[in-house]
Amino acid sequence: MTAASNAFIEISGLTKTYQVRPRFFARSRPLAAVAGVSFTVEEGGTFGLVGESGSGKSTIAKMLMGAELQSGGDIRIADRRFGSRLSAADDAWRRRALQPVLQDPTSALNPRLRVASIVAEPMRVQRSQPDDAAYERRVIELLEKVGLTASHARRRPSELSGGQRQRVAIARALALEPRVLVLDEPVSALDVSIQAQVLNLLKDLQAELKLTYLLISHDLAVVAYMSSRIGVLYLGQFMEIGDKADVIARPAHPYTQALIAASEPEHAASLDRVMGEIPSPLAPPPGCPFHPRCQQAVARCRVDKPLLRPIGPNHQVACHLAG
């Protein structure tokens, strides 16, 4: 890992294994969705995590928001260091500094609230306001941030399109003024014509409001738009992580190399076709976790697993035939 000086987030050897029964009588088997993974975030950048499901780009980013424990590593947020013990100012300084943005705003918005409840009940519960008047302009004013207008307020979810639903999930986790947004596949729900609307909302959020982003998307072509560094994961594993212009243009690892073929238009379906199923977590191929599902592998990828090494300045790739 390169750490970047002016990280504001620093994950360091994190992991996560669960104990889980592949049958109801069998024993209980370790899974390890997350294995060793190290990165940097930078102050105001966006770092990029892609990979197909079950890569553990959602667990990173549950255990960077404190929803689940890490096994082992270290979580680092500005100068805060989250891990098993963690003290209650801490724990209440994460809450309002992190906000998630999640996949599908249907389910994430209350059918029940209008839009003005919405985005209030998290300013409500930490009594950010003094009165209900500034309330009611603080709803306004992120609304209009995020593209909105006051008529909006007295809507509910189901009066919405997609996109105006995503921009009131926008909204509600800008309320609390937070530093980073954890963007946990934001469009994918989208119409592709609207996805490109939000993104761009995103990244002038980011501008105005000096925000740090974790994308988590399965999207290279989404990733590479948003991300100033990227991580790509495999099995819970970087198979390569380094600066956009290295990874997008110059990939070293097998499976960055797929990806990018898959996330073009023609060939948007063919991953599967081309490399089969990712194997199961619970029994992870010896040697290089891709060597089953690479046309490049050679005997030594089946026997020997390959560690993260720099191929340049700002790009390490876990391949033993890359550069």
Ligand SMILES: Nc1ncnc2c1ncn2[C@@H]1O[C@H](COP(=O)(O)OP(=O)(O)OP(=O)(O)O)[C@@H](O)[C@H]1O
Given for the second form:
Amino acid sequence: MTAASNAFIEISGLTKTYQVRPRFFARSRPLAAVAGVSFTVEEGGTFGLVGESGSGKSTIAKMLMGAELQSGGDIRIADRRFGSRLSAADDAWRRRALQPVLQDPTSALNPRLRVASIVAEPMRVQRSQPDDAAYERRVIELLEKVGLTASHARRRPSELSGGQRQRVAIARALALEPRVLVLDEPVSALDVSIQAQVLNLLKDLQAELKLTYLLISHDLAVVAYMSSRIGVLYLGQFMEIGDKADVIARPAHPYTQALIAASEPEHAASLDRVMGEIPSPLAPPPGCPFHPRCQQAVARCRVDKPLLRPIGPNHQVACHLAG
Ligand SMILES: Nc1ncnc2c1ncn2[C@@H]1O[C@H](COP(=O)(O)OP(=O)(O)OP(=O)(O)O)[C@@H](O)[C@H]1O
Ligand SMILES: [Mg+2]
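Would you generate the structure of this protein in the form predicted in complex with the ligand, following the form predicted alone above?
So here's everything in the complex, that chain up top.
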């Protein structure tokens, strides 16, 4: 993949292999959770990662954040390289510059603390403000940024709605002025009626604060609404990657086409009901990893693994039959 010169995040050949025991007394075997993934995210842009459960989305997010060390490949953020050896200074920079917003705001927020303490905590750790009054001002400023008010500062998480709790988690993520938010299923735990409000808040914050987003969702509609570029992940590999206009309006991979069909309300069928379950990543199929579920598979797909290849200026697909 060619690296755009304005790429803020550049990921190349990223892999993560876990050793797992399929049964308690079995010998451990390698599980390729992420099997050679490359993409770039431009500054201020949103890269959307979509795929079914177990496809490797969160593992990519954890490696980007430094919560997991990659087995192979390279991560560059703002021209800093995060390979298998890390400099302490780069690591400290990354911990501040990248902040997570996760699926479940209830478990992410300490139930015993008041909102003011929750939002102030990362700043207290870094001693980023001179005195208590400055912390209080900054907490109120952050709460207002996410659509809450000073009156929420005194409440505990249990006294807030799910959407308000996710706003608190976003306020805390913004406290140290990050450059990147890693959004792992940020609205999946919320009522559908609340999801759009939180997504629109994230869009407004991105424009105001020039934030770069990695957005993870199993919901293609969420990814399509938010992203400038989209990668479709299957068993740890991209089946298709490209600008939103290409991937959503001209999906070239049968898997992307199936995801789009399943996301249309009149079908509203879950993918596994249509296509059966995703194969175990401990025993990935030979050839194209998607071939056992693919309606269009031909003999070649069972033996010959398709590599990502360009089918448009910003559009790549890993399918023998596409284009
Ligand atoms: N610490 C671990 N040890 C062993 N296997 C793991 C570990 N973490 C993840 N895996 C495996 O790696 C694969 C990818 O997991 P990952 O959590 O990245 O998927 P995901 O796309 O985020 O799924 P979901 O939509 O369910 O969150 C899965 O098969 C998972 O079981
Ligand atoms: Mg996940």
